[in-house]
Each structure stands twice: as C-alpha cells, then as structure tokens.
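Coming up is one lone chain in structure tokens, specifically the form predicted alone.
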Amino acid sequence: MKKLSGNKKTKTAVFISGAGSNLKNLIKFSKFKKSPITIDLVISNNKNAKGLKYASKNKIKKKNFSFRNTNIGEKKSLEILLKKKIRLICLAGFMKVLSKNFIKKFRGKIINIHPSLLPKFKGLNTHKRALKNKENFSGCTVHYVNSNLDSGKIILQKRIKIKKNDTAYSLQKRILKEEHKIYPKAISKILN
C-alpha cells in the first residue's frame, strides 16, 4: 500500500466478536484530524456482539456473518470489503481464524491486536497462561495477520509488569488499557 498523502485516509474495516472496546477506541482515533484511517465498516461473527452498538451510534455500516461455514462468511465479507473499497482490516477481538485464501484475496493489510507478548502465548487464555507460567511480564502485541495463528510480523508491543496479586481478570484489565494506546500507534506507524 502506498504512503498516503494529503488528507486521503485509508478506508478501514474492524472485525469484532464481543464487547468492542478496541473498536470504540479505534472509532475515537479515526475522528482525529491526524488519524490515517476512516472506519467504514464493522463486521462481526456474533449478532449479539455488544461492540455493534458502537457502529450504530457512529453511523458506521455493520454486517453480521455467522462464519459457522467459514467459506460463506469469508465470501460475504470479501464482497462487501471490495464494494466499500476497504484497504485495511483491523481485527479487534475477532474470535475466528481467517483462512489463507481470504488473506490472499484481500488486497490490503490485515492487522490484529493480541493480549500477550508474542511469540509467547498465542491463541486463547493468554492471561491465565502467563500467570500459570509465573511470567514477570505480559503485555500486548499488534501484528500483521498471516495464515498461522498469531504468527505474523510484529508491528508494536507494549510490556507491563505482572504484579504479585494479579489475577487473570486484573491483568486483562491492565493490558486492555495498553491495547487502547498501542493499536492506534501501530496503525499510524504502518500508514504514515
């Protein structure tokens, strides 16, 4: 993707499955004058995802595809991504793994935010696993998406110290705050 000049912003889609706090944060970020993105589409694989209310509130087109049949979910997603001329996909708590075929067909960048210091703790239950492993640090990572789970090139990471009394929940809350800071920074880094 070419560097963007002037005020031409990159049309972006955010994929969610749940509460949508990163989506809410990215919408806020997209409204800044210096932001390199506009959020033009929200796709969810869960019609009850709380995050969809942020799309409605901000008059952003939203689509729900079940993804129970991955091929159909991806095909429908690709059609609307092309129609809306989307050039960047931000995965924000999207609980499905995109196929190699989808990644290849989408002619833009796909990035994800993950709640661990990759390559450690790919996949689910990252906070519980970090605590069980007696790690001193945890954090979050923004990375490019490739066909292997949480294995794409790292764009940015933020490390935080694990406290003695941390639980999976308290650690998750502290890391989520950092996610809200580094996701916009990572987007600016790859687009500016």
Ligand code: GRF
The other form holds:
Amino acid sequence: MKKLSGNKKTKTAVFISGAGSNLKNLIKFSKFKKSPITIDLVISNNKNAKGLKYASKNKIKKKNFSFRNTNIGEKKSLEILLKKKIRLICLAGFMKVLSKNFIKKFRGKIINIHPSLLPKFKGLNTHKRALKNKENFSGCTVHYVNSNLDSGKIILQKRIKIKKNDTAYSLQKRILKEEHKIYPKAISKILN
Ligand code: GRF
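Could you drop in the structure for the form predicted in complex with the ligand? We only have the form predicted alone so far.
To see the whole picture, the full complex is given below, headed by that same chain.
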C-alpha cells in the first residue's frame, strides 16, 4: 500500500473491543518521528472497553457504536471514517466480523492482528487450542482483512516456542508482547 502523497502520514483508525494494549502501543508508535501513521480515530463496539481511555488520554477522537446490528454499526463507522479521511484501519482486538460490503469499501486498507500462527487457529481461544493440539510453536500474525475470517494475506508473523509448563495465560502474555513488536513493523512494511 502506498502513502497517498509525499511525506504526509497515513491517517489511521484503530478498532477495539477490550483492553486496548495494542491500541496503546500503536499510539506510542504513531508518535515517533519516523512513524508512517497518525492515529486520528478510535472506534469501539463496547462502551466499557478499557482501551478507550488511551484515546481520551491522547486526545484522539473516539466513538462507541453498538455493532449488535452490524449494518448500523458499520454505517455509522463509515460516516466518521470518511469524514476524518481515514486511509488505514487497524483492527486490534475488535471482536466483530466486518461485512463483505464494508471490507470492499476499504479494500486492501484493513489489517488485523491475530494471536496465532495463521493459517493455524483462526477464530477464538487460540492459545488454548494450540496447547490442546500439543503444538511446539505458537505466535502472532498481522494480516490483511478479507471477507473470510482471519484468512487475508499475511504481512508479518512472529513465532515463539511453547514451553512445557505454558498455560493459555502464560502463552497469551508472551505472545501479546510479540504482538506489540510486530504490529508497528507490519504497518511500516506496508506503508514504506
Ligand atoms: C490480542 O491478543 C489480539 O491479537 C487479539 O485480541 C487481543 C487484543 O488485546 N485479536 P488488546 O485489546 O490489544 O490488549
């Protein structure tokens, strides 16, 4: 994906549903001089999402839309995304599946972070499933979003070794740390 013009940074929205540690990390990244993005909007489908506080703290416009009706949530999101001239959408723990129609409108401009080595373990409870499957490795993946869940083209992946005494919790903690490293790298990769 090319930057729109010259040295201008890419206006980015982050979609969240929960803790927002990836959002926090992307905000930090966006403040580096060499970062290719600015974060101009945070959208949540959950008004209690803890991550919303990072938007407030950093004076980033935030919106909470119920996606119980996906159509309505997407329509409201689309309005503000266009108004704010957003060119990149980063899903970061966003627990709703976006419709084909919405994805088409932002074709090639929506990316997601997923806590497994895709194409393994699409969907939920990835760490539990990796352990149950007696995998030797797990990790995280940044990928483009297409209309099939967790199936778009892979941008970057980080693999870590699963330890003998790992639990879903310990694995999640270790992988989250790696997520925070690869999400900014993946963004730089597609925008530079
Ligand atoms: C991360 O593990 C991400 O990969 C997954 O949901 C979690 C969100 O964590 N999609 P946070 O809200 O960014 O802390």
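Residue numbers count along the first chain shown, from 1. The term rigid core refers to the most C-alpha atoms you can superpose between the two forms while keeping them within 1.5 Å. Everything quoted here is computed from the prediction, not taken from an experiment.
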Problem set entry | Rigid core fit then Lys85 CA moved by 2 Å or more between the two forms | no
